[in-house]
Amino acid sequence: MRCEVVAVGTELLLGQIVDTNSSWMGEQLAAAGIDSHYQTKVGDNLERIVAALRIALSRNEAVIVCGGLGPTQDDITREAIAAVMNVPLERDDAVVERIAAMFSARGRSMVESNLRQADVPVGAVVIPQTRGTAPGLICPVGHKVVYAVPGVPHEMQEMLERAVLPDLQARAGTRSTIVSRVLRTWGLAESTLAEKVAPRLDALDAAGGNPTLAFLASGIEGIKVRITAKAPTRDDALALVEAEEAELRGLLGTIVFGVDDDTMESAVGALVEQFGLTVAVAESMTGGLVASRLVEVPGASQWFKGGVVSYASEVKYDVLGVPEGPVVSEPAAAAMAEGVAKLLGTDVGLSITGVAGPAEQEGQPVGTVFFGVAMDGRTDVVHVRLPGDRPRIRQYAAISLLDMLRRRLLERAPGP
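Coordinates for the sequence above, one chain, the form predicted in complex with another copy of the chain:
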């Protein structure tokens, strides 16, 4: 069973609204074991909505149209579906009553145009509206089907779960479920990662391609490896995913810092909490980026004390006790990490000093960064040269320092 989502609305094409509805529906369809090979966005234009529906019906057994069910003149999804079904619209008295009831319940007066929402293509089944004034529609087209749902997210979501997905699964006559999990990795180029994972890709292909693997680049946040498995039950699919996760972790080791919604900072936070440590950070070029990531972790107040943004050199000297001299240097990074831990009284001190650009500094080229991690009586400093523009160099530096701390913590014990 293949189902295409067609999102209707000129504002989507103009980028005035990001089409999160289609993403949400795509996720639900996958979880319900319904294949979704295309998604289409089309404006509020009858001829083009009809064309989009015809194309979608030509390559799928089912189509979900989202949006264009409102009361105004540019809400023409009903007309478009009727044209595709080649039937007229007929006003549905039951729907009229529900709309009238909703308006009186909200103490608002109903205008004539609201009754357009009660117009139903002949032969279509109404999905009663419970949240908004627009009903949904189940519209047979030959042996195929077009569903219409409102564009208001919470109305759409409720109707999809209550009426559309059950109807789709009944038609599909299948109950196969898809489960997927994302492994978060950091520190390898996509190509290098792909080579490490290649043996698994080959093995899975040979075994029939279930589960499947996909790589999703996430910029400076690393590369995601998505495992997707299909099985008759959720438990079976989950077992396949977990077996594959074990295989991949075996190949990738500490490159994997988390799964699904984990972030580098949440991974670091979990380890810091596990060891009962407290953390402080001294930042120059990143100007508080590392600290602002750490406080995003729920419960950070248990282990994160704070930090110093020592953007100007004199702040490094006067507040952190960095010895006079070059501030983009290994000694400065070490002194910043030790200084901030001493000033805030923490077990761990972190530091970043470098050149974000546009101009070089102290003869150091743009992209030069020194990272410091002071803990357990040992201060490590790493020196790198990062690519990109100012914001990118900063972002990259921030996550690099977090990963450096993560690896230092993993030395203390076997990883999660």
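Rather than the form predicted in complex with another copy of the chain that you just supplied, could I have the structure of the form predicted on its own?
Shown next is a single chain and nothing more.
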């Protein structure tokens, strides 16, 4: 069973409202084992809505239309569906009574325009509304079906779960579920990552393409590898996903830093907490970005002691004990990491110093960055050249320092 989501509303096309409804419905369809290969947005225009529905029905067994069921003149989803079904609209007296009762219960009078919400294409089944005034619709189109649900998120979600998904699964005849998991990676370009994963892609294709893999570029936050499996039960699908995750981790190693909603800072925080360490950071060019990311982790107060934004050279010399000399250098980064750990009494000291632009500094070109990690009696410094404009260089630098700490922590023997 394939189902397309068609979101109706000119405001979606103008960017005035972000279409979170379609994303949510996509997740629910996947969890219910319903394939969804397309999502469409269309404005409040009858001809274009009709065309979008016909195209969607030509490539799917089911379509969910979201929005355009309100009482105003631009709410024309009902008319569009009736045109696709080639039937007239008729007023449903039972729906009129429900809408009137809902207004009465709120101490309000129903205006004439609300009667439009009781207009139903002949042959359609009404999905009763429990939270608002716009009922949903189940509309047969030959051997296919169009569902209409309100655009108000909480009304749509309740209606989808109560009526649409069960009807879809009943029409599909077999129950299945789709489970996805995202591996978060950092440190490789998308093309290089794809080359590493190529053997698994070939093996999965040869075995029938279940599970499947997809690459999702996330800019500064790295590359995601999504594993998706379909099976009769959630446990079966999850087993397929977990087996494939193990294969990919074997191929990719430490470039995988987390799954799903994990962030680089949450991955670092988990390791720091595992080893019972405390952390401090000295930042120059990032001006507090690293510290800001670390404090986003729930419970960070247990292991993150604080930071020093040593933007001026004098602060590096006077507060952190950096020797007089170039501050965009390996010795400065090492001294900053050691100095902040000593100053704040932590097990781990981090540092970052560099040139974000717009002009070179101390003879170093824009994008030059030095990272320092002082831990376990050893101080490591890495020198890199980062691409992009000033904001991107600073953001790349912050996550790169956190990844450097993560890799150092992974070198440690397992904690007690």
